[in-house]
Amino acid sequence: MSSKDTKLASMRRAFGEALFALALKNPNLYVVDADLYPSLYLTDFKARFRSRFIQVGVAENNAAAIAAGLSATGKTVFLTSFACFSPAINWATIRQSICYNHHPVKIVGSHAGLMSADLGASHQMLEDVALMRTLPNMEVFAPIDASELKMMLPVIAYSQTPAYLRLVRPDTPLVNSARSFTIGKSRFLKRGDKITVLGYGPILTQLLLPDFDKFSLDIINCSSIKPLDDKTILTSIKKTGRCLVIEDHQQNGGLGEAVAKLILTSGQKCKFIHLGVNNAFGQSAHNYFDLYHHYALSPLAIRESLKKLLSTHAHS
């Protein structure tokens, strides 16, 4: 996925990191944890602010409700687990006690999609942003690598809207040149004239190899899934008249059908494809290389859907 002198850094760390430096300044931050706290680099945190630190142990709704309780008394509360059992156990809870309610409660699901790839498909969450995206109230973030995260946590923290946030296993390539973050945005990676290219996470920094310079790409990070950044997206592709959507995730649900809908309702003529999990669940591999090659979500499957957009005209 990246080239020799790409520089890789851990989401999950980052998160750690800059959650230890909001309660620094914020006595009201809150962490409610489902007994995976290390895997979140959450260590410290513990050990500082040790009665902010609320573990629950593996009982996911409890840990829900938990948080929207303490929410509901004016505190910032993080309620962090792996996205397999957070949002996915306890969705329930979320929805009633936090969104229903309109708790602020900022949601962290880590071991998100095939990357966490020898995990297996019981970790591999696929279907996190269906289930955030569809609840009211609720906004999804996904950050493209550990530089925009240590942006993004601060503005989604003081935030009034419950929230979640989507991270991933491994260390992932340092793409972000943005200096800052807002709710709603999104952000140009590189500019192009003949097809719009829309993305969460670092999956989409595949399209960042120099394999892909010669096709004129307008690349974006879709970092805010929702609220989604309408004008940004459909000015390019006013432009460019193809879009290809890439997300690892299922396809039933994520951003490629938010998007489709908007390029429907807006009147806008384009070609459009949509990479995903095809209605499947991941399984094993060593690598997540492996899967993105199995589930046509790796660089080949992405060049050949790019030559199918340019092989016909756009706007027919």
The other form holds:
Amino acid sequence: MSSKDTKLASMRRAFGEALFALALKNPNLYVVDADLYPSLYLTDFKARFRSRFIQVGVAENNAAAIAAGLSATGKTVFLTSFACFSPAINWATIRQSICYNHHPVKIVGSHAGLMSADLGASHQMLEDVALMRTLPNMEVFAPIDASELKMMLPVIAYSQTPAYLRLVRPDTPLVNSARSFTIGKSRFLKRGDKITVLGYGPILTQLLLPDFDKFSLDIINCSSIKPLDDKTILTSIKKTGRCLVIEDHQQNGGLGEAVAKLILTSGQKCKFIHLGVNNAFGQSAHNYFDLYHHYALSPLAIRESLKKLLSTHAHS
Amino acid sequence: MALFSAPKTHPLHSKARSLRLDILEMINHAGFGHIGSAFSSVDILISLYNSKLFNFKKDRFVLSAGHLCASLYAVLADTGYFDKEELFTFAQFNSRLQGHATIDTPGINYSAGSLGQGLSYSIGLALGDPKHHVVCLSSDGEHNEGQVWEAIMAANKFHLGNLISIVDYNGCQIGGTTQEIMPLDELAGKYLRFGWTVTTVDGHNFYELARVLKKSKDSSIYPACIIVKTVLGKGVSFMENNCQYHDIKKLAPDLFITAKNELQRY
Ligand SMILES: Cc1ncc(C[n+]2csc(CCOP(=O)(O)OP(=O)(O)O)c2C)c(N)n1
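Based on the form predicted alone presented above, generate the structure block for the form predicted in complex with its partner chain.
Shown next: the complete complex, the earlier chain at its head.
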């Protein structure tokens, strides 16, 4: 989004390709799917690795516990569906069969957030980060773009904890320039010293508009939502004294709450604005820009928030 | 029973044609929609809403498979719940016609989109208002969900003679046929074993549909299941039984014209 010719790419396609590449190297890698593999670009995976593709149908609870059982036999297991079904429907199964039984199943929830514009509220999952953050040992990741997803996937695949990976539906701007991904480490997208901006997923790329350069933003990509990179975040906030958190998710239970707690606990003083969906369901639209506008997540709302943060004294 | 014969002699046949055209236009205009199941289910809905058997001011219809809402919107517009022009707002910002059915739309009793919950919801309605009927439409793929079977058991326990479960059995899901994704095998036999009365019917034959709806409504002791054998994409040859047409974006202009021509001759 930094210029008109920013390239777009599909995070979901990147997922399908990266998982295929991993499966070529790892004969223990399995997919458990709940009748959505074409949407996660796993058609090639299914064709090539027939015996490692377990189709359980539209049955997300069954899928989660089957994935846990497979994982118990030493397999690397990816559970694939949309976020509004997995982890939404099968949360209690994930809690017990996966987390409580210590199985490092990787739960991939696609089509998260308002970005699934025309599908409407039933599919626009805005509570998944909240649901997954609360589970003991569960790690939570949301790549900013297809490029970061590709770096993330092998790292997540081989970590020994259960993990949730949040993907979105549309093609989104390619902005990642980092060469590697480390769990618990965040990334600067831009350096500045007036306002710390935190977020995850493609919504954060809106902050890269040249328009916002004048605000001197310290933009941090928190793609590792849990564990969170406390140190980098607090160091930035110490410098700026102002913080904007933006997420395509409910404010309740989201990254903003995690950051607010972090700041309060640290004893630092900071002006704070949290942009997210405020206690509402989504709705259909032809494109998600209309929804970002409606739910005050668009560049317009961002500009207002940045101005507001600057208009007050930091550290006061 | 000559399957999928769609006899043109029935008075509702012209509706089956014109509402299919509405659905095609509406989905193509939105560049979004589950067209395959809209075409498989539309004749069921036409039968329901044009029959004198039910009074949907008191009896309740529950669409459990919220994704096939395009056919319900077309039928509700045709029945007078809202203007036909409104169909062209489907899945647009600020529209009452959301991408998946919602309770805020006139004529719709249940917000859906996540499969597997509508039959349970219907049981709640049937228990709470035993004097009226509840008709629930679900899809075959939806029966992959465990909750559907919990509901099928519960309906029997509560002797819900006022509950009718209609299953759009088009044999397709997202990633392939129902047989490939999760075989349902003899679905009729399963409902039967769970204590329901069951009838299987050709879902594109209005004479048959009317007869079976009447019979199911008359079943006052047992919950009634109607397995409706349908064709995904019925009416457009390149969509018929082609699971790729589960949902579409905008059709290529030549495909749109072919589809429209075929439907005009339906
Ligand atoms: C709980 C849940 N899981 C997954 C989906 C995604 N989904 C939408 S339609 C569909 C196919 C299910 O088969 P069926 O309803 O029989 O398809 P159709 O009749 O439209 O061909 C799936 C998996 C969903 N809507 N709800």
